[in-house]
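First comes one chain, alone, set out as structure tokens in the form predicted alone.
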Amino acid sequence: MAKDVTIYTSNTCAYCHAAKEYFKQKDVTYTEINLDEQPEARQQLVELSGQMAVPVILITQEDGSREMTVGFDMPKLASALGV
């Protein structure tokens, strides 16, 4: 299972609201930084993925390795995840 999980959104974007009810239907705990109500974080995620698509989702596994997906992908988020 992820140690962290982090989810870059915006409050207009039908799949990050997608990836946050998947998150929610697994049980799975997720820190969420929402650009529309944080706009500074937008240079971070910018720096993140080289774009300012939502959603971006970061997994840090137990080892301290590190997944971004970008968009939503529910088999690439599962196999991260462990779900």
Contents of the next structure:
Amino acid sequence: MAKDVTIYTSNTCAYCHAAKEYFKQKDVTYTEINLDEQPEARQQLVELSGQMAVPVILITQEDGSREMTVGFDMPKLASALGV
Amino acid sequence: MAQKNLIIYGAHWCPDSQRVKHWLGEHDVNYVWKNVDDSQAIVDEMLSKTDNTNLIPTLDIDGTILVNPSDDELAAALHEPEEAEINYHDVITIGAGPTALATAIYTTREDIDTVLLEKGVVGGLAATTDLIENYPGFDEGVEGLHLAQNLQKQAERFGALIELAEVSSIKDEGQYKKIITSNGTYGARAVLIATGSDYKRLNVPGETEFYGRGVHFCATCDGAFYRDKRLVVVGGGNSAAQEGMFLTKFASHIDMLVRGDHLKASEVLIKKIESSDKITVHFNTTTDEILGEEGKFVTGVRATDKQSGESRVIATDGVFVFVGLNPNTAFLADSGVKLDEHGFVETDRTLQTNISGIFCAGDVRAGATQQIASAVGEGATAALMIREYLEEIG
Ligand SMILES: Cc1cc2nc3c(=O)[nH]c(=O)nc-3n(C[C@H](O)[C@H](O)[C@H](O)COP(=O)(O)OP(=O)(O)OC[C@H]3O[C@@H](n4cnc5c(N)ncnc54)[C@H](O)[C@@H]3O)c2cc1C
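For the form predicted in complex with its partner chain instead of the form predicted alone, what are the coordinates?
Full assembly next; the chain just shown is listed first.
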């Protein structure tokens, strides 16, 4: 199981809802950073990930390695989460 | 398991007949179904095998007769100690867009056990559309995500199960269909293909390299990153027009690049585009390349005026691509389901494909009108046709 899962979302983004729904079905706890509620996080996301898109999902493993997915890519998430 | 010749004599209304069929479906066993209500000849045939024992279900397994066997007896008779079980249901829909959700609302209300398999967003493309103005019943329009969530809640209220899985192939096993997914194997008595379509790519240099860093396919997802920035929208159809208008909420200016010489959108949308002071439409213009510094963000688009042949760079911070849709039918490659020359699924008037028990509705169906209202209409029709089919096969 991954150590930490963080997802950047916005209210209108359906793929963000889909990703969160997937975490729920797989019992994955996650931290959500909603860019509509925290507009200042927008710049942070761009700097951190080099992305201007949501959802961006950061998965940190026990060994500290980190993987990033842009969009809702179920197979990639499944393998990163080991579910 | 080596397949044996298996005949079941039974009836629709008989719970044990249904139980036995369910078990066989779950264990991937083919059989011939003989409904004793259909004719006296079938009853006589059964009685000749059972020494006149008049009980159903009666099974003839390679000449061995079993009368109302328990599940364990069935397993023993078929020499199948433990095989990977498959998730068996009455109806499985592939996709959980508006079409499949409408189908599920109808089937589950009739207590037909229905599972929807979805690889992306529940609510499909409709969920990613910002505002739907032409869906009947909402005088002020309705947000796509809101409509999608309501459809989902309505279907789930009647017992529909939505499972997140990508379907990679389906196979006709006669009495039931086998569905291979990223989440294991499913079996169903009837299948609905409702996989809709996905955005076409431009296939120009820079498109893949800058995906998420200036190249986008979803305005409701990523539009807000472009507050007070310049954007290019590629495409001239309804989606491009609708999404282009949505993006004027954020962008300071939008260049719309249209390959043809007019917009192929509804009159209302065309008027909105024409009267927007934020949008400049460039007709007869091809989009040839998306430019930017390697590893950084998009800075421009190279475009060519087809009439003058002149090529130029339009400076921009982002590009939203809406150049049409491709039907999601790649997973049907080896299924035997007939597609038309564009890859859409062909059906008859009852929305059944060339394979009995496999139905298709919504955007992915050849001849569909690609509107949410018609998608849910087709979904409802498919549900009624599926119900009839299930009654027929008993
Ligand atoms: C930008 C845009 C704006 C639009 N605006 C309007 C509008 O204003 N009014 C209107 O009426 N219509 C509009 N439409 C059209 C409308 O979205 C579609 O007609 C409708 O969504 C079709 O529903 P569907 O269920 O057939 O397909 P979809 O909504 O495409 O749903 C299909 C689902 O199947 C899933 N799927 C695909 N392949 C697989 C697989 N192998 N395994 C599992 N799941 C799979 C997909 O992830 C998807 O969720 C718009 C479309 C777009 C793109």
